[in-house]
Amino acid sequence: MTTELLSANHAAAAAAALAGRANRVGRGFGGGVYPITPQSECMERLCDERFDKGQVVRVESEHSAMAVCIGFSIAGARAFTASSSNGLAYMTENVFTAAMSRLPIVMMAVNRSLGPPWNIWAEHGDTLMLRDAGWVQLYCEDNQEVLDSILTAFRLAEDRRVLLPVMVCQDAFILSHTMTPTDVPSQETVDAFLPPLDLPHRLSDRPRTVGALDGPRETEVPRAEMQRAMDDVPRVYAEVQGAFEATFGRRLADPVVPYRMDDAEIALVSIGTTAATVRAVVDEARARGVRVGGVRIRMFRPFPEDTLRQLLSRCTRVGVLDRDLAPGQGGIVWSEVRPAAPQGSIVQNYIVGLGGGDIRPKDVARILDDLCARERAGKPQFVEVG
């Protein structure tokens, strides 16, 4: 294992070939290739790769760089990709279908606000549009968790329990562009953590039919058979991080991280890099006597409610931060977090840090002011930041 002074965006580059070089005695690996601000890194660095057995195709579109993914994955290779905002939602046809069609593609998506007004900072509405697309959905916080995300992204994704594709977000900026330092892993080590795949559904000799038109029985037992998969992600998950901190030394962040939640009568939830702020305010609050505590959201899909609801069980106030919108409804994490608040609680949406904005300590501690004040929980606040 070597450090280096990586950006999120090259972390996820060198994850993404060290798990392709590690199929080699399989199948391979391949990825469709198309630039967007602010990914483009990620995807450049990742065309400087060299590879035994596959390539990364230069395409025209975010669409046909899915479409690509799609092709290798079927054809039973590893297959990775990266977009962004816009370029996501051009790809979405194809975010579906990969789902559905049960592959285990793996793509870093970084958190971009969606135009237009054109806008290349951070925000989550990219991602969270997706929510329902099936694929499992991991948010960082850092570049190190970039890095380990990608290779256990690979691991989940490929579990012939899960078979679902994985989407592993971070912010604009915060981190794409941010050089920190990362310890990278030796191939060796990877090939240890990540077999060779062997994808039960591939194309082969054996006559197969891939997108026909299907009745109604025949679309809703898959449908049916993702559910369960989803299911089954936090318990191999779980063993996914007894395997990599057994493998890496160390461990892989829970799909919920609490933060001084022991005894806390109220909690600030978020997803991102908004985390490490929440917890600076949460031990400024905490030195003034305020039983405060932060929860951190890693993983969105599947939904961890009740994992949530065990950890807000003594919390009378919540506050929920969205770095993100869903006009006419308000947070998009606020309306999941929701059922998951006691009954009684006082739980307040804050929109906070749309379209890039810094979101500061003193900004969250504005936050925490207004929901220790509150009565009642009133429509989603707007929080100015800067």
Given for the second form:
Amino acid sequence: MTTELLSANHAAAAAAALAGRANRVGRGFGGGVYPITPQSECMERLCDERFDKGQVVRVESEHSAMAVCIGFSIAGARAFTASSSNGLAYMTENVFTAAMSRLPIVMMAVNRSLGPPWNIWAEHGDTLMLRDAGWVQLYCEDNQEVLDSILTAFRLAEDRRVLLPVMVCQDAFILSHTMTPTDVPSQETVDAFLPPLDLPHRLSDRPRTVGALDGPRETEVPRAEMQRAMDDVPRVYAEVQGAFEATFGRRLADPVVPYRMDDAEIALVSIGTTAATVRAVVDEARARGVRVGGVRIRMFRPFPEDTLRQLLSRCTRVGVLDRDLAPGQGGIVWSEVRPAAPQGSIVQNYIVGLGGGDIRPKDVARILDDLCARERAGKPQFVEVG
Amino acid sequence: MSANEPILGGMAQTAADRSTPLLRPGNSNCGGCGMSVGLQFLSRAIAGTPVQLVIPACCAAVAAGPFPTSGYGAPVFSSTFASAAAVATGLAHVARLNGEKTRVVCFVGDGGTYDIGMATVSAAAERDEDLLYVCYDNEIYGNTGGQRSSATPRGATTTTTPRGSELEKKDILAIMAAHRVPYVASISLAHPDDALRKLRFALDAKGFRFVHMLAPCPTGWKSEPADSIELIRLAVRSGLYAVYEVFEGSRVVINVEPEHSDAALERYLGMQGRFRKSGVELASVRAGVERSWRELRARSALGGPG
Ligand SMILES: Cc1ncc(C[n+]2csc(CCOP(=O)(O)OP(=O)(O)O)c2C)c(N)n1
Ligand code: SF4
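Form predicted in complex with the partner chain structure, per the form predicted alone context:
Everything in the complex follows now, all chains and molecules, and the chain you saw is the first one.
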């Protein structure tokens, strides 16, 4: 293991390269890559990596980037790509195809606003739009978590009980372009953590059509299997956490990360880097005797509803911070968290930090004040920041 | 019948063929489908070579039929409409990385090639990916009911050009040749010896190879199923369909010399309801044909080192 000063983009590329090389004893590694701000540094670094048994293909679009990954994966190789924002929107058709074909592809997604207006800063709507595509989704809070999650993602995706693609998400610039000391494991430890991929349905020389025309029954059955695979993810994830700790000596974050929730009556729920700011505000409010805690949802698919229900069971007030907006509905995280909050509790949605607006402690403190003062929940509130 | 128009007797199943045909009997293609005939040619060219097919949304994907059966006697990945050449790129790299002899073949309609897949095909060609790309061109979106594509010729009625298309068909061979790929060819379903020679060459060659076949579609062309091969014969004889190959984007070899026969062109148009309905004039079609030939002759004369 070495400690390097890495941006989250470079950390993701380093992890993908390590995972790719680990499959040299299998059928190799590859993927299609295409630039978009703020992801480009990841694919650029990947293009600079050397593989004994791998090929990074510089394609003409994100749609083809995922299609090339599909080709690598269905042929039994380990596949990776990265994208963001409009790139993910352009890729969408094949994002669904990857999952429906049960291909353990891993993608790093940098969360960026979808235009217009053209805005390259952090927003979560791009990957939340893909929450129903059949991918496991992990949202990260720091660079080390991005690197660790990419390695974890391959192990999770390739598990026979899962066989679903995994998207590792991180906030534009806040992580993608911020360098922090990051532990990079050795190839030998990654080799030990990631056994060679053995895809049960890989295309071989046997006459068979993958993705053929089907009627309702033959569509229902594999969809139900996907749901079952998603149901298995938390259990497999827990096993992977154990293996991760045994191999790398670090604890991998849980699907839901609570902060000072043990006796909390008020909870502030968020995803991504917003959670770090929430923690600072929780500490400050706790010092004043406010019984507040923070909840970070790291795994958004499968959605950890049971865990959330337990964590929130004693809460009377729940504030959900969304760095995204589904116009006509409100925050996407809020609409998913609501059913997990206790009956009768006040669950208020705050739309905050769209287009990369800098969410500062004072902004979250204002949100907390609003939440504490409420008699009932209202419509999603737009919170101005900065 | 002229000297360069062989009879089709040689296409019967022989011991040299694959034990499992590429397109199995009992598939759902319409009677007289040119694409089906093209697959028989491809089947014979492939013989014992291990292949993997990538087929995007199109009639040929329907031919695979429903799970768990497969209309194809080879492994197939059924890709999204625009993605055949990109999925095939991945497959071809994995075969290479693992030292496997598998040849990866894209089998794609004109819609998936000329239109929605254009950028993908162009990029795979530019990267010189090691794959054979076969475009069967029925000059419409057959799968979705016969709408126009940019391969629809002037004068053809389709469900979206009810009075006949006024646009000139895209010159896909010139486009692909301009990528300077190792091999680009058109094949005639009425000239099996020439077609088989070229398919075999294309299958064996390295790098990006592009083969185009005009594929009659009785359903969309409003023609008699039994006339499909005759239509191709007329298309070649009249000069409407040029049968040639281009090596490395420069050396052009014309494989079948047309007669430039107006009688053949008239019969070609007259045998198809899609042209009868629009009443397209022979003279306007002839003008387009002659222009294409002038361009092709110029390119073949420029030639390259032989
Ligand atoms: C992205 C997308 N748009 C539209 C379709 C609908 N669609 C399926 S096949 C097809 C036309 C295929 O035409 P072509 O490639 O010429 O092949 P053919 O059906 O004629 O064999 C269309 C429009 C689709 N499957 N995917
Ligand atoms: S619609 Fe045309 S191309 Fe499609 S199967 Fe029928 S004849 Fe063949």
